[in-house]
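One chain is shown next in structure tokens, namely the form predicted on its own.
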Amino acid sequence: MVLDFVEARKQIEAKDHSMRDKLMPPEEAAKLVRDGDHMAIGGIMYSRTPMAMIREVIRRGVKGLTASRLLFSFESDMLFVAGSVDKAVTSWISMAVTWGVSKIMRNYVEGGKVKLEEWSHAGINLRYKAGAMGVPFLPTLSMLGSDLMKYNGAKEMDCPFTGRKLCLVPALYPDVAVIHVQRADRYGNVQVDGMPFADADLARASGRVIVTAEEIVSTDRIRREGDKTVIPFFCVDAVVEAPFGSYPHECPGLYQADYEHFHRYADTVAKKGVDGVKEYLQEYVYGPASYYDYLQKFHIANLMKNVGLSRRLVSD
């Protein structure tokens, strides 16, 4: 990762920007993400998790990442487990707030097998829009007054201009960014119905962004919603097509969140720890041969279910 602001906006401004044809298989995509790179996962605890691409991120084998998320869902147990993180940098890592903290987490930092690195919510955020707008730090007053600033790497100053005690937050420039969402053309044009997250702040502070979407579009359909495009075609370098490419988790406005899963998740990790996400590794991620096979896992008429349920939500 680059810690330098100004190196980083040279480096981000020299990438192609060319508006070409940038779709490719999951498989070709990971590369992007390398031994040692910072990765930031788009979406929000287990909305829009970009879980096709971690999936080829570990079957890779990719080693000594630094990830990065608004919040964490079990996704973080996934990548602790199969040796892919060395570091976490995020304000919360729970499966979600039913199931409370998570477990493997605090398996793996309590045993000094990875590093965590807690900020606020807002100073997760702060810190990738600050990598966004190409500066230095941003300010704020979150976490003035906290346990936070003895271990993250957040400064103080007075204001010059109120004499007020301002928290100053550091950029983060990620390596690589992936992020899913509802649809993309195959320049990366990125659109997203519901919550944007910080996505579009992700997207900009990265290196190099992996997109993968719902569904593949056509320009001319972008351009007819362009308010909706939160993500422009400059800022991406992979576009990959992964229809339920967050199932597990949910996908806003297409389906809902697979509960009875995470229930059944969350039983075996109580029940067997670490084991029990070797054997979710191993069922999930390791034995199915392609994306299509590991959907399969899941059943067509329990995706299904979970696509009627979304779509009620946004209907009725």
The other form holds:
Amino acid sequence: MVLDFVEARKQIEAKDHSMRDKLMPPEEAAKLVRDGDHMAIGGIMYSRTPMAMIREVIRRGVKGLTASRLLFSFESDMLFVAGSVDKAVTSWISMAVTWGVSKIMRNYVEGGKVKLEEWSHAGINLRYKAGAMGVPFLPTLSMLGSDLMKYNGAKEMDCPFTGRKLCLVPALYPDVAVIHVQRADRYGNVQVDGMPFADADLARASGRVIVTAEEIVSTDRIRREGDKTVIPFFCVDAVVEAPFGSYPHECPGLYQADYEHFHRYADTVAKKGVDGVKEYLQEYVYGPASYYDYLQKFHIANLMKNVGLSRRLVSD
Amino acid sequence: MPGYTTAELVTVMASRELEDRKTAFVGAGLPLISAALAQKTHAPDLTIIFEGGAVAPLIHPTLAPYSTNEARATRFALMVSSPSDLFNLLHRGYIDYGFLGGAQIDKYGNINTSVIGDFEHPKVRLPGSGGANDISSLCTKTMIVTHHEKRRFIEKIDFLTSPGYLAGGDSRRAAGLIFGKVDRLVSHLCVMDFDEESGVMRVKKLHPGVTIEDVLENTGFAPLVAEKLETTSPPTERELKILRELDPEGMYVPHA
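Rather than the form predicted on its own that you just supplied, could I have the structure of the form predicted in complex with the partner chain?
Following is the full complex, with the preceding chain placed first.
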């Protein structure tokens, strides 16, 4: 990870800023994630998780990653068990409140196999924001007086204007960001529907940006709704077409999360622990020969049911 | 046998503590059901706000969100924004209420949701702060909603994730937490508030059939006890009916 905002800026200046075709297959895009990188993951918990790219990164056997995310769901289980990640930077890890504390996270963090750096949710948001702004830190009124500050590297200072105490969070300049969205053109102009999360900040803060999109649309289509664009082409290095690219997590407006799959996954982990996740990786990550072989595992009727339930959200 | 579960009791009692015409930062599960119940009873103009980015969504009982950061939490919301934007609103003082639970809680209302044991080598690693630290640092009034048990209410928590009154007295303000406070604790035994001077938890209301001895036995520290202890009235038929309609499968708040 780039620690210095001056270096981070130089890295961006040196990039090719031209509007060029960046559409590529997922396996090509995944080469932008290198051993030892800090990889920022877009979306949040089980919403707009770049699952297609996470599977690709795992398949490539990338090692020594630091993975950061606002909140992790069970994609962190997958990355931990695959041995891709040494360190996680986040505010929260587990599937979702409903399924309790992640056994896998516990196993890896308690066993010292993964280091966990914890921030408040506002804190980690601001770290990406500072990176997006190109400044070394940002102040907040969160985390003061807590034990989080003792371990995560936040610092306290007296405000030079008011004398009040502030908590300062250091900017995050990830090596690479992986982000899943509803649509993008082949140049990397990215549009998002629903909650934007911190993806726009991730894209601005990171040295390299991989975007997977449910749909690759024409640039004319992007231009008709330029106000929907949250990431401009020059921030993006790779564009990948990935229908159901967040599945079994959700993509707002298109499909809801496959909660039945979540329950089954949780049962498997409850029964078999780490071995259960190994089986899961074999079945869903290493096993399927292609992107569409992966989707096939979820069956069309099931996929469409979750498409339907997503539509019901705005019709009922 | 009362006709309700302890989870239903806590949910109803927490909902009663919410005033109308205020804004509440709520989490998925029990806090959401509690706020939604308040909306359908005494607080129709309570505004629900989700950390994921939704302001005033219309939650559908059969499409209730499993997390506050998913599409279901944004259903017909007045605004769909980002977590960092909602944290802006929190910093600015627009959020009246926040809800928190916790694995460990001390007498100053400090909460641990990070680790049991040492942070670097934890015995049990918990999910972490999420927005909890931000909520308890900045909501005007934070309410702790929890099951009441001795191993949870302890003298010294292993890690301070979310601040209450820190070490009591003026220590919260002195640490720079100049806004907001932990205001209430609602458990299945009682409702507590905090003595403003010392910052120590104080038993204020007992739930039906609960004695002060029950509370003290299930609390791992010595709380203050209000001079005039009130007793809450049991959940009404109407409250329970609405509650069960809001969570028809009892997924968040198990039914009797």
